[in-house]
Partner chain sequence: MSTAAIHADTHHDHHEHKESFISKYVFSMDHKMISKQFLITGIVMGMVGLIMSLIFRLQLAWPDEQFGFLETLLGKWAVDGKLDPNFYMGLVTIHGTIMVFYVLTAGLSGTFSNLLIPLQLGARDMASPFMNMLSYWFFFLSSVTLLSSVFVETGPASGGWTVYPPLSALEKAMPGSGLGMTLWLAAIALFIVSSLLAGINYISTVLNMRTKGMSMNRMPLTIWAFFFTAILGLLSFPVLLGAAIFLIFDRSFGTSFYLSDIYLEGVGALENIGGSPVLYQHLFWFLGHPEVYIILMPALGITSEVISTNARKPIFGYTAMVISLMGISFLSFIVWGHHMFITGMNPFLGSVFMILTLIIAVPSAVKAFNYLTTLWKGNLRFNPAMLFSIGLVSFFISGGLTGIYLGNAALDIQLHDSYFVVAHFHLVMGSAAIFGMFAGIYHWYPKMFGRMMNKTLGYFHFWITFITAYLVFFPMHFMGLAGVPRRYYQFTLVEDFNVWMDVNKLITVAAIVGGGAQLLFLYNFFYNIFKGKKAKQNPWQSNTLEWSTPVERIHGNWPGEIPTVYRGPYEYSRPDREEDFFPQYEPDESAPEVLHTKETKSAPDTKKVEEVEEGSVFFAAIKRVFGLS
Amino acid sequence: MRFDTLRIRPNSFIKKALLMLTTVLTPWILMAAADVVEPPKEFSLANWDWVSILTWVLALLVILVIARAFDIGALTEKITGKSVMSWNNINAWIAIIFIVLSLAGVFWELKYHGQYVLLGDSSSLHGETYDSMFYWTFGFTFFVFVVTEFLLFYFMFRYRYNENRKALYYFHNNKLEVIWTIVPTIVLTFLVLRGFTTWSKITGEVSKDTQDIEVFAYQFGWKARYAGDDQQLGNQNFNFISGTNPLGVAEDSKVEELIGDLKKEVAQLEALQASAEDSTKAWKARHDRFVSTGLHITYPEDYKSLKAKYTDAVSGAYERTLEKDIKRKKTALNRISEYRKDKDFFNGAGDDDKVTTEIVLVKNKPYNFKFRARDVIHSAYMPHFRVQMNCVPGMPTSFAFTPTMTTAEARQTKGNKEFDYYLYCNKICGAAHYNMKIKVTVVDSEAEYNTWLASQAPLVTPAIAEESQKEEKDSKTEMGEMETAMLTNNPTLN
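Kindly supply the structure of this chain on its own, in the form predicted alone.
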């Protein structure tokens, strides 16, 4: 029998083993070539490392040649009936090599990239406990990972097939069952109880000296609201949200402006509703003219828009839409009117509130962030403060913490003069989610904070407040003059 007439079939086991080995070793060899991973460069053939590329192509060819040699060996065994090599021994030694290199890669990764996990540099009071919890959990799980993975591959080597040895059928061991049930139970109980205690402490009742700051999420940005001189955040409601009142604060002038806008919109919609029949006729005439003159071919986009209007008008969808919009806006007006009756709700506490596009905090001062969302679910995430809380529309949430490191100190610690804290959105909320963040600055003193807060404009500008006070003063003066005139003209009243 001629070997050149045989069709050599690849040995799937050997090829899979070599492919797995190559896949595992490649990233470790590449990372070992450089201590620091360089940032990605602009795509260009000139930036390619052709030496490395050709080296890896050559290595791949060598692996394929070795795989083919194994195929030839397997075929030789099949034809001659004699064993050329011990596949069980090869598999066992591959397992040992794999586990040794894999564990070496794991420890290398921890050494060189563990610094980027943001552990041990917490900038909040509770963050130290949080990091400690992570270390304990990681320590237990990492120990179990190393032991179990080592034993798994060691057993593959130690108990590989040997024709001179008979396998032992080991059915059950009560002592072993008890050990691997009780030990994980104790460890998990410790981790769960500590986690529950820590979480309860973090999310428990806040102290009286804690300052409230409202953080408002919307697609795709954040706004913060600070209390003014009265040290009290005003009430809010989503029904009050408008272009000039994005957070829906219960402030008289803003809400009155919104009521006026809604009434104008209702009047416009009612006018459109009253003229719906005339609009239908006009759209029909224009539609017929487009078709008869061929303009629907010359201006297809205009015709498409016109046809949609005409179809909606004829089917009654146009009038139904107007009716729904009118009903929705009248409902909003009724809701606002009911709130306006509650004088305690409109207590003026929000008049001096300040809406900002930056968050400034004082070191070692406790804060309670009150989160709200306007549209979809967002997630407030401040990694350096170990803070994360979902922001759900219609369901206010909160998270209290105390910053312990100023921005200047963090820059010095990290060796980065341009470092800044940020509050990010950690919930995929739409197309611009990636850019949804707000800067957080931690200052060292109340003086710095007060200077910044004084530069922020209040919700109601001083000009409006002064005008209101002037009108009240003029009213009192006018009443006084009227009283004086009455006394002058009626001496008997003296």
Given for the second form:
Amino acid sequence: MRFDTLRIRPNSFIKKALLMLTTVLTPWILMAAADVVEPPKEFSLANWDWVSILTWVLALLVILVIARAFDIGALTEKITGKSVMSWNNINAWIAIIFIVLSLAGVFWELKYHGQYVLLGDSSSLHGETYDSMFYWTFGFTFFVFVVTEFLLFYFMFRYRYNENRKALYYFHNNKLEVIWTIVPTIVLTFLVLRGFTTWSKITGEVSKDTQDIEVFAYQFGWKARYAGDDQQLGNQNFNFISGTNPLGVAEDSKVEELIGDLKKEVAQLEALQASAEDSTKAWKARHDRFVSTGLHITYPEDYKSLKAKYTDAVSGAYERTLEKDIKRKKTALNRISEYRKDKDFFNGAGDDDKVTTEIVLVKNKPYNFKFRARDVIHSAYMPHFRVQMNCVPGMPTSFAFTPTMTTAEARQTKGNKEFDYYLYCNKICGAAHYNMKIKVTVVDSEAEYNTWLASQAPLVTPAIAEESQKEEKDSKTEMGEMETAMLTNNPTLN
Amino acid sequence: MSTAAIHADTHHDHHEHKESFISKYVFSMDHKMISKQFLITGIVMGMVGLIMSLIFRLQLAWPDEQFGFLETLLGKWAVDGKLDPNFYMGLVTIHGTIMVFYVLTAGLSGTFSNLLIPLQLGARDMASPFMNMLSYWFFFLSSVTLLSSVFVETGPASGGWTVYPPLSALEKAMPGSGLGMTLWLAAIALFIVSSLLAGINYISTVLNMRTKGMSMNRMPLTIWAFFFTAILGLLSFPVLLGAAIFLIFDRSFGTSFYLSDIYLEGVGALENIGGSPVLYQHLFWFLGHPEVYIILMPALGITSEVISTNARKPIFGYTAMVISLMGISFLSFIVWGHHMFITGMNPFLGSVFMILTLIIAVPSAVKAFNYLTTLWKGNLRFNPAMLFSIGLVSFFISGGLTGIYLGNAALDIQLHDSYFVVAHFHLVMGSAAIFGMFAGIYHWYPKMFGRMMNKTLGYFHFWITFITAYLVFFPMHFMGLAGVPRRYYQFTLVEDFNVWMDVNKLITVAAIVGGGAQLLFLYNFFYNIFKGKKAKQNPWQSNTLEWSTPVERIHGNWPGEIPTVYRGPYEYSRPDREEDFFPQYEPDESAPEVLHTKETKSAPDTKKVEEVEEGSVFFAAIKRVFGLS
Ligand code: HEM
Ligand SMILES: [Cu+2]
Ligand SMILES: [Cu+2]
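Can you return the structure of this protein in the form predicted in complex with the partner chain rather than the form predicted alone?
Everything in the complex follows now, all chains and molecules, and the chain you saw is the first one.
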């Protein structure tokens, strides 16, 4: 009887209905209001004066709650003579305000961020199926979300504590429980079946006229390999990777060159190994001299690096590293020479392959991306095309799809002249993971594509081959650099 | 009051022994003390994890800003006040590891299993108090090891909390894969030992040490949840240990379990061939998926108990709740592949895992509906514990629904490793389980410390945390749907992601506010241990057995005989009784030893009151199958 003047009475159907209606309608009203305040086009959160909006909302909430609390508090006090603030009611009211405002927020976010969901229409053939399934799932889950979350907070409001009421002694209801087991099961079965067919279609057989492109991931970047005039990608192996052959293609001249380099390196390392004892002595002498003259105090930084070398040498770590490096290089040499014996493997198909730093595709043509990773796991992620596949060292993976929207078309629909498709890395792979991407361009016609491909240099052309070899003699390769570093580090040699 | 009878019981078979400081507070074998040790260690770890997340959130919101205090705090990891990318990865990794394993596994399960299994079942202690003590100390060592890795010169492990090789296996692949990773593996190995010791103990206690009358179908849902959790842990953690040991071998002894065909910049081609990085993922997620339920189930158990108590209403569908826990436990072992749809795994396997995954959504849905129905026509007391439980239900629904997208292999192509996944698991696992933990703390604080926490602070703590958690995680769905990848150090280098900068700022601000709200909790928690109002015997008027023990902690829990249990734990608001609760340990003068089902037939409200007879049959069957008493 105490709260009856204030509470919405359980048996008053009309009031109940009104409350429900308001809760459901408020988000829409707020949205309409938002439209008036700020037209939705070119909407940006930055344009909003967030601080004042939040302050207003909070102030409103606080006022409502306090007013309510005092109302009830005063009344309670009058009747019972105790407890001014009634947290029971405050919590109940915050709950109902919370759910109304949050549902409003959710609708608001759907409206303004909805345009970014799935980045607009898909740019690939299978993407259309994908999107339709996505929206089915969205519809179903969103409905359940709104209803259950609303009920949760409504119950919180509606069934808040009342001394004069006793809860319903209600243990279970088999019929109800069977219903809410069966209904989700049916809906999920529907979703699973759709998911199953979509998934099978996406991952299914690749049609004959599909073009293969190798997509190669490394710390931290991507490269693509297109077949040359022979329409065939050459074989490859990670042992063949070198400064001039970043993808390790089975191509005679590059691999021979690598063999030469490796042999030289092994020889150098063996020389270092032979003189390791002297080198240790030399480091020791240098270290002791440094310390005895007090230089280690004057030049702490220099001393730190000297000490590290000294410790390595004395503890034998230096020699062990040499040994390991030699063994590793010899293994690589052995493996390469095994492959060299196989004339089918070195079939020359790779000689005219083109390694590119951009991916160019033709609209409505089926492609099969064949992924490789050089060092750690990466993931090729092309959200506009609904494509993602991990690139795993030692395990070839692939993803087949057909682009359906050119870059130019996408620029137009998005109203952004600068827009480009990218393939991002989406598997944590190290410090520069966040900036590991490659541009993907979809062109309208085969001709455009051919022009582009023609402008890309093949791995070797007889004429260029010699030139590039000469160039290489001058410039240091990565390996060369490492060796130089190692040599200068050796005290016996400098 | 009901407990008077127990206190009056004069013959003390309980043994008095002198407790030194060390044996009482440090190497304690009393389950109640061990539970507090777990809780406080968990809270400390949680604060560390929280602060880490605030630091990397700063980076995401203001990537071009220089924060001088970061340099003061982190030294070379934040030169000029700008976070180093490697250290960013390290923070993300250690944050994830701490939250998943140290706070939500050990902190949650360790605290409440230890506290409640003996108290709610009527046992004097755990089956093996000594193993229990070992379990805590292994956990402690493990925590210290993990934290120490942050101070290593090359930085802590940085490959994400899942530490996928080859990244985590090759020292040259990133700095964090050096000593930091070694320490991570050592910490996890210690952690696994701890959780196995604990799990064995929990299971044997539940099976063997229940008091008279406490048949399994009278166990509170908390105990059921802890019981299944312990089984899951016992079966899945050893697999993670195996995975970790293989990884240790690959790192240090030249084996190739996970390594093949690798060329490293600055090193050259490695010798390893024949290994498979995907093998690690299978092993990891064979633990990893059950792990998410190891985290969630105790929180669900706590919630069941707290909601029923504070709704003054029997939990709706006790049997269904237990069956769905059981179903979830079983299914969680055969769905791990849903974390690997796009690893290049055979597409057919993908289909199988998709079907199994979506089946698991059914028991999850049943649980959510049952919570709702429990609230329906209840008489809700908004204690802070109750609010946090309701918060859990809300997160469980919001986050669980997105599982339906992710479980669908086809939809996962786009969503995998995006912010959508981050939103999903932070809601359904992170926030939900943390809220379960808070609910547990607020509810059983009087039992742990004999004093009360401040309710008003609790309300502020709840509402601020609840609202900010949604502000932080809800917008992430939209970012993920727009193809924003997770574990990016900075979003400004990709045109497309720039529209999210405002949102990133909003999230960070909300995170800071939410983090600040935890100070209210810390104050409330630590201050009231010493200064809180003295607790009453049964402050929440709850039915379960733990409220019959004396407020002051004693070794052996009950001064006299352990009480007998006469009925199920959820007899609230029985129409035939004056009071709205009916403790399990209170004999019924009029008709002792009779199940509520029989009595309620004569109660006035017969039509609405249902029976649980099917439930009893079901349990009898289970007991026969498992040979339980
Ligand atoms: C309705 C039931 C659920 C389904 C169908 C489901 C499905 C999934 C799927 C498919 C993923 C992988 C997404 C991806 O990486 O692409 C995932 C991730 C995850 N889920 Fe769920 N989930 C459900 C409920 C839960 C629950 C209850 C928890 C925890 C208590 C949970 C915790 C996680 C976590 C931690 C991850 C992320 C792991 C990571 O990649 O770091 N999920 N979920
Ligand atoms: Cu990456
Ligand atoms: Cu999972």
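Positions refer to the first chain, counted from 1. None of these values were measured; they are calculated from a predicted model. Just so we're on the same page, rigid core means the largest C-alpha set that superposes within 1.5 Å between forms.
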**Message:** After superposing the rigid core, is the C-alpha displacement of residue 415 2 Å or more between these two forms?
**Reply:** no
**Prompt:** So with the core overlaid, does the Cα of residue 320 end up 2 Å or more away between these two forms?
**Reply:** yes
**Prompt:** Any chance the CA of residue 344 moves 2 angstroms or more between these two forms, core superposed?
**Reply:** no
